[in-house]
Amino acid sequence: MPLSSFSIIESTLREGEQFSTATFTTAQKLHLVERLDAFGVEMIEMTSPCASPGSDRDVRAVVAARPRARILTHIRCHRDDAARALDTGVHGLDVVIGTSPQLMQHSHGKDIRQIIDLALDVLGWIRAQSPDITLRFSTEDTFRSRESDLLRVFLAVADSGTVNRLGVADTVGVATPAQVAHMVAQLVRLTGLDVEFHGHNDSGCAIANAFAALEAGATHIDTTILGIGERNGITPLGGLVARLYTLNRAYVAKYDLRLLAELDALIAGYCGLTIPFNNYVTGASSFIHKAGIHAKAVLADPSTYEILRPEDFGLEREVQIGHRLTGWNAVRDRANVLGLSLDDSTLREVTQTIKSRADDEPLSMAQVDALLHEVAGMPSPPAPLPQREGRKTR
């Protein structure tokens, strides 16, 4: 499958609801659910209905807006969830199910063959009752499941007819991408279904994960914003969309990438979170450059150091000047900023002037103008000039 077809099921209105300070109400996610569909996003997926009285009011009134993205709930392998989900009119099913051994044993009690037939009965029953809508079936903890366990299951699943997609979901991060890859193409070649997957994050493999179940042939990764959820979350947005936009940004073109800080500030603001200093994209630090020979080549042509250009995603650069580690080149363009006229020589001593200042304290833009402007003969300006490429405030 080529990288550029494929969708985000977005989570965060449901992996991200078991977020430990993650606490939604309506309105917030009937507004989410709008910046998400601004944003493009294809699929939605929302708490079961069956979780709480608001869970189900929720789900219902997300369905009402009519979102250009597809609604989906995740729920157990019952019957009642089943019931319970389709009398909401969503669009999609996302069914899970146990398949490792610490699973079987402490969760639902049941053996393989036992799991098999409550899922082809409540699969085969979901489509009797909806022959249209969208059907995922899922193993939940995939990758500490048996590999002969799961493609029982899945073929078994498979050659019912009844599903979709099927989902793999490395539930506790410990998945690494050679696996996720060995596991997407063997259902990729023996189902021929659409693969979804779905990556926990404990061990800093989210994003990889994701990337390589791609690279095997996964229709659907599953996502949320700033990569809340359980424990440390899942794969983030913001993160595989970074990861792909680096290959070839024709693989996101599809998304208003303006949108992630937007979606990044809003996740924060309603859990209580900083964004951290080098999220991707996001990230305070994303587009700071700082050291003198990084400085000097970015001035020039900032693809020397940057991989991702801010303004795509409608973010500006930075270059720091008033510290120890600044470079000349950076202070002759900020003397071009403000429109004085110095010669090379006077430049490289106001920079070493910077420098033995910066050792004691880093000098703010505003200093940095006064001393161009003194040693220039100019009075300094009532304001200082915002530094050109300045961060823009999100």
Given for the second form:
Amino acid sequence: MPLSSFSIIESTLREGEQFSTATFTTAQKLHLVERLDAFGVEMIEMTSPCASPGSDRDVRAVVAARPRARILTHIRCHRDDAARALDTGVHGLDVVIGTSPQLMQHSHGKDIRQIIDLALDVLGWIRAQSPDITLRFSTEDTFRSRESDLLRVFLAVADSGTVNRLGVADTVGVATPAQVAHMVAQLVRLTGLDVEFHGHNDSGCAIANAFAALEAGATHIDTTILGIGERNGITPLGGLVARLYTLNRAYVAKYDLRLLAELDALIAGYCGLTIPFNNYVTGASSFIHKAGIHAKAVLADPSTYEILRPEDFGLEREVQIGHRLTGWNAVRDRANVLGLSLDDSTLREVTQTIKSRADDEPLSMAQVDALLHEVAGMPSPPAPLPQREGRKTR
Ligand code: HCA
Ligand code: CU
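If the structure you just shared is the form predicted on its own, then what does the corresponding form predicted together with 3-hydroxy-3-carboxy-adipic acid look like?
Full assembly next; the chain just shown is listed first.
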């Protein structure tokens, strides 16, 4: 499958609700669905209606809002759960059952033969009730499951002809990209069905694993905004977008990337979080350039040190000047922005002044501006231009 035709299953309203500080109100869910629709995700996964009365009401409210994205709900492999989920009118069911020795022992107590029988029963029943619904079957804790067990389960399900998609889930964040690629490639080759990857981030591989899945032929990737989810979460929407964008912007051209910052801020607000400084794309320092050598090159051509163009995300870059690592090119650029004409030797001198003063404490942009006005023999402006610290370039 060409990388450009994958789909995002946005699971902030399911996996994301399992994040420690996430409890979304109905209004927040509806608003988020509306913004995810504007961004352009293909599918939105919601908490099972069996979880609580409010969860049931919210799935119905979201379906009734008729978003463009397909609404899925996530259920255990049970006929009762499936019946309740079907009753909400969702467009797709994501059915999951654990296959690792740990989950077979501590979660449902079934062996592989029983898992296969149950899966065939539940999936067959769902398909009989609803010939048109999108049906996915996944194995929880795929990467601690025995490969021979997985293949037995997946092949039996694929042969039953009931499902549209198979899912592999790195439930504990233990998989490596090579393991994910191996598993996904096998399923694609053996079943020809669509394959979804869901990856936790416990060991920091969630984005790399999602990408490996896509390269191996996966058709669907689960994400959440900011990567929220159980423990430290799953593949973040913004991180996946950044990974794909840097390879080829066309892979993510179908999404409105300028809404990423709004989505991240929305979920940070809902969950009482601060967006990490090193977050993909939307971290506070994602587009700040500091050292003199970097500043010089970025001012000449931003692509020298940027693989993501901030303007494609509705953001701005910033070149910091008032610090000890500054260089005279950045200072000259700032003087030009302020409309001050200073000769090269004056600029070099004032650069040295900034460096030695900044050895004690970095200068604010207002202080840099005041110094430049002073050496130019001009009165200082009342406020720094532009407003934020640093020189923003387009
Ligand atoms: C969980 C379940 C799950 C399910 C993923 C899937 C996981 O909450 O533990 O349905 O594919 O990580 O295994 O999120
Ligand atoms: Cu999960």
